[in-house]
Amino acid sequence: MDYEKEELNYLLHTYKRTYVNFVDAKGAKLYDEEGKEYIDFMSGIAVNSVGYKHPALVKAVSSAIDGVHHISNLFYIDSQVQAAKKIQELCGMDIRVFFGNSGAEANDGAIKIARKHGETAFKTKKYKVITIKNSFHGRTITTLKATAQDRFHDFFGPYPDGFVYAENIEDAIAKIDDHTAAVMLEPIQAEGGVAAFDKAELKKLRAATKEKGALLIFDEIQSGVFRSGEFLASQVYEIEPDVFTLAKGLAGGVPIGAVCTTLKDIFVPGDHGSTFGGNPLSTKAAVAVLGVLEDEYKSGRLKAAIDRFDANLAAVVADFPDLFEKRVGLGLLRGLKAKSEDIMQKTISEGFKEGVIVIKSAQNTVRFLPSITITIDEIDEGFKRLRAALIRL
């Protein structure tokens, strides 16, 4: 079958796809219709946090489909409460949670929280949201505007007002004024080159936002749910934001988003809502996934996987100095900074031929987003295949 032709006949052309049809998967491995095996170091762009066919996730989703998979948020949903309770326990903060369907929706919700707080808690209205260069916060009209990259802003204006772009943390602090409602950032800029911010700088920002009455919002869509090595990257940085957002790996592949805040009474009925958000299907999946990942963390398996992954990345940089400058990122949100865009692209394409899947990021970075449950053997096999590809570059 001509997959490209089929796609163009029926789908809007929004992705530059690799035309392979995956028909089966297990753990961190994918199989195409010809039976070829791939080690998945991408996990659906940080979504398949417990890999493929994890029995706990299969059981949770099956039980939802076999019972009540969706009801309106006008009724009590026990699994929604249980998912929020588990998030609260894992983050160690006194928060309340709102569930939506995606990271962009969660970030929209975070901006609404900041704007309402800025209008109701101060004599002078605070509405500005400062974001950082190379950020990525989503593809709704509002979160596109929040994204501090000009290339995302073409064609879709006019945009909502009130977004201010900072070059770096120091510049963000300098730009906080009497109208600033919040500073919003990804502690690890996943789409922006897998760039992890400096701990001391973020602590300085936290102090400045408190002093000046602005909220601190952490976009943990990619860095959250144990991908950084802790439940939240903010825990790695020893910082408590006023608002944080989750999505991607939270339900292991079932669409979900969450905005979590210490401003527990900021919304009243009618301020915000979602038809599908937090339904039994997504939140039963989230409860199961969080249970699995908490066990990975407590058992030490997550740390062992992170250490093994880091060692393999370091060895690649050492053995291929003409291709890569350094390894970047934290936990299992990692990257190899290539010495050119061509090297980055060839690493991805040649790796795919060898049966290992990686993805690009900005600044010529090859990005790695394996499942949190990936095994040591799967890590080693993936890097064996990657090395076979790199030898040809």
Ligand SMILES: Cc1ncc(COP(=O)(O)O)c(C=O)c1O
Given for the second form:
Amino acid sequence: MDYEKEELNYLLHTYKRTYVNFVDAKGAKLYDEEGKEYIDFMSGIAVNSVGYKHPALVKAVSSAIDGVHHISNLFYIDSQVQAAKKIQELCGMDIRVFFGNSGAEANDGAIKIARKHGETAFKTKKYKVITIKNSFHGRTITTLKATAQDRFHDFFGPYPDGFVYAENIEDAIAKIDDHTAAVMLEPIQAEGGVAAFDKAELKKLRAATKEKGALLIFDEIQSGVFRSGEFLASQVYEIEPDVFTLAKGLAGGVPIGAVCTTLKDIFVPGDHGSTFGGNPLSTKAAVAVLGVLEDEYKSGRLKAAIDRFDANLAAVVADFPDLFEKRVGLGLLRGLKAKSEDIMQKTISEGFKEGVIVIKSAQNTVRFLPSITITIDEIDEGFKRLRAALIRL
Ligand SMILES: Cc1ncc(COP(=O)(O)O)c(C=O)c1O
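Next up, the form predicted together with this ligand in place of the form predicted alone?
Up next: the whole complex, starting with the chain shown before.
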């Protein structure tokens, strides 16, 4: 079947897709309808944190769907409380959590928190939100505007006011004024080239925001949920933001988003809400996923996977000096900076032919986001296939 033609009969044309139909999966392996196997180094863009068919996730989702899988937020939801309790425990901060359905929605919540704080806690209204070049914060009208590149802003205006763009951290600090409600950034710019910020710079930003009464919001939608090697990238940097957002890997593929804040009393009933957000289906999945990932972390398996991944990346850079400049990123949010866009594209397409799935990021970077539960054998097999592709480039 011509899948591309078929889908355009029905779907709005929003994605540039690869037309392969995956029909089965297990662990970090995907299978298409011809039975071809792929090592998945992408995990649904950091979503399938426990891979495919993980027994704990299967059990949690099955038990939810076989019980009260959705109930309105007008009633007590025990798994919502358990998921929030686990997030609080894992981040080690005194926070409260609100659950929504996606990353963009979580970031919208973070901006609402900053605006309400800015409106109510000071004599002068603070409303500006500073974001940073090469960011990505989502696709709603507000989070598009929060995303600092002009190319995201064609066609959809007028946008909400009050977003200020900074070139870098130093510039963000310089731009904080009496009306700044928050500085918002991804500690590792995942779409923007898998670029991890410098610890000393982030520490300076933390100090400056505190001093000037602006909140610090960390968008941990891609870097969070153990992807950095710790539960949060904030913990790698030893920084406590006032607000952080999670989504993607939090429930292993069941849609979820979370905004978490130390401003525990910022909202009162009526300020914020969601029909689906935090329902038993997604929060039971989140509790199961966080349990599995905590075990990966505590057992040392995550560290071993990160070390093996890093060693493989280093070896690729050493063995293919004409193709790649360096390896970038942290934990299992990694990249290979290619020497040209063409090399990046061909690495992805030829890798796919060999049966390994990687994706692009900005600045000619090939991006790697395997599941957090990926095994050493799966890592080595994926790199074997990648190397078979790179030899042809
Ligand atoms: C850092 C970051 N923030 C926000 C988002 C938006 O998340 P969602 O697509 O779930 O709305 C993404 C998605 O790629 C992201 O990587």
